[in-house]
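What follows is one chain in structure tokens, specifically the form predicted on its own.
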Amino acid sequence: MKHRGHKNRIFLLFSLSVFFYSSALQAEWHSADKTLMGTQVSVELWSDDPDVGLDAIDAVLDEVERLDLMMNPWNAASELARINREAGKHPVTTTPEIVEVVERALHYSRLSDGAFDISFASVGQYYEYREGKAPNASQVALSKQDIDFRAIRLNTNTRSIFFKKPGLQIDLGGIAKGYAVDRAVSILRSAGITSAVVAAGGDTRILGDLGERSRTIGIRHPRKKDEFVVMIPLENTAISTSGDYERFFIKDGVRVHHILDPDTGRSSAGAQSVSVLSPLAIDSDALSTTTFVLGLERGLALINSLSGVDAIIIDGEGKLHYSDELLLKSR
């Protein structure tokens, strides 16, 4: 399917978290946009060349299309679904897309000691944002117990997948629409586009300087839709944000958001956003995920021992917090 984007218009990139705008337009620069992973993924590059420049940016809407189809656990087709119908009776033989993922979501749950953990899933299956609902208390303690990456045996010499906890689930969406903005990045670039952005919701991925075409990054207010915390310039670099406000509902005043403690079941609470910077997506995607549920002082700990990782964290109370590196560049 193409996706072909209009040339010579002005193209904003708007995410959940996120606010980008650009200079001057320039002929050579081309976009598209399209509904995948459950938010928009918008696609902006420059080229020489408009017939490459528009089949660069119909490769990354398919590939995107592609794991979406791959990683989706709502959709029962998907191969993530299949996954968690067969993987707690026998080990499941999977793409290697899939392994690279999961592997890479272990490596973060040891890393974070299960702050992150993809096998939330267990519990957050019963959560339905849309209609105001939660699971009551005997029901999270009870699909508590199968919230354990440990109980996740990855094989990545057979590509299989075993749960050795029969109802543990798992759930992706921390950290793939980061590995999904990087795919794009890396069919960009073995295009021979040298300039580009690529943003799934709240992970985005510059791609180059971009030029003349200057970016800067507003942090959105978690409480006012309209309004932005801080503005940071950004080049060369993916940032994710995680928010208490993208998918969540109130109930006798509290917020229940999509973004679960582990070690609860619960949503997590002691933040309101967290933005992460890293060189990659996949993790800026999970890193903001991770930060989001270890609170103010561990998650700073974390990011301030990630070489090359910087974070912007806001507390709930509302109060801004920069990472010890961050801080140094803006002296």
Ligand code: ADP
Given for the second form:
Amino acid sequence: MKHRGHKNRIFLLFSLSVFFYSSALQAEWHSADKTLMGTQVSVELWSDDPDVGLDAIDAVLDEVERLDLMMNPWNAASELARINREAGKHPVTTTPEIVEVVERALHYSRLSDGAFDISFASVGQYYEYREGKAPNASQVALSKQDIDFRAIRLNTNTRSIFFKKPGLQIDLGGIAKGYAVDRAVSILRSAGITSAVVAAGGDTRILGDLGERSRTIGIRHPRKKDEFVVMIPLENTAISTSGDYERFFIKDGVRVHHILDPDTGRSSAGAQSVSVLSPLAIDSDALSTTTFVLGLERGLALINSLSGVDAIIIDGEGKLHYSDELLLKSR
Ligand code: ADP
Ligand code: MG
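Could you please show the structure of the form predicted together with the named molecule, as a counterpart to the form predicted on its own just displayed?
Next comes the full complex, and the chain you just saw is listed first.
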């Protein structure tokens, strides 16, 4: 008995040391990126097992590609393009993913009294930022009548969508990337990953804490230029930024960019940049666009009314503002 116990102990020690040795050798960061959803999608994760890590990255990129094919309004073969063609004529039964995203989008439309409105596309479809083209005044006046989230009838039980205005068009560009990032994180979690960063353009979500690769955001000193009052570590959060400098051109001295004010059908001058932090990327994405359109005062009021949501706003004059909870955290 004594002899066997001794042998067992040696075996245990040996196998433990092998385990630690191999994990120290192989546990590492894996990363990949791909152009999807009109931007750069990147995945960075920590995994003990390289096969698990690399498979998880493939699964994430496949999923984002699937969502891109489904939700890209410019691709005539997409489900979203089909909705835009048919939902003004009759109810269209669609995918659970589109139902989920549209439902959340309508939630933010109601919350912002229409500052966030996926039917901005009724006018938005006539802008071509790369070519520097904007619709003329009469075109805007005419198609602006079709910007109306209340005319979007979504039935979540039957998964059907219907537009009460035949000319209404939708575009999920202000929310779909956040949704895709959340899907990516769910996939990673199911694969057992506990530390990762997924980004789709300006929408990022951090899973776990990132150890040596940790990300922080700095709260600028209000009086001393280039100085930060505090650096807040980002862990287990999503952060999205909407800016007027991403997709724009200058026409007659006016900055024409990709965030439209549904009231005017023109680019919103409410802010220069808005970053929003929240647990889920679908919310930070929608809220950064929403806050941008609402502008400083109404935008801050909305963010401050939501618990667990923070914002950093650079107003139209370039001045920095923080939401209340963020200011508390920096004390
Ligand atoms: P980005 O797409 O550059 O990450 P945003 O998250 O701010 O930036 O989203 C901007 C996108 O949101 C636009 O390209 C457009 O597809 C969509 N969008 C523009 N204006 C609105 C609006 N008022 N409501 C909802 N979506 C909008
Ligand atoms: Mg957004």
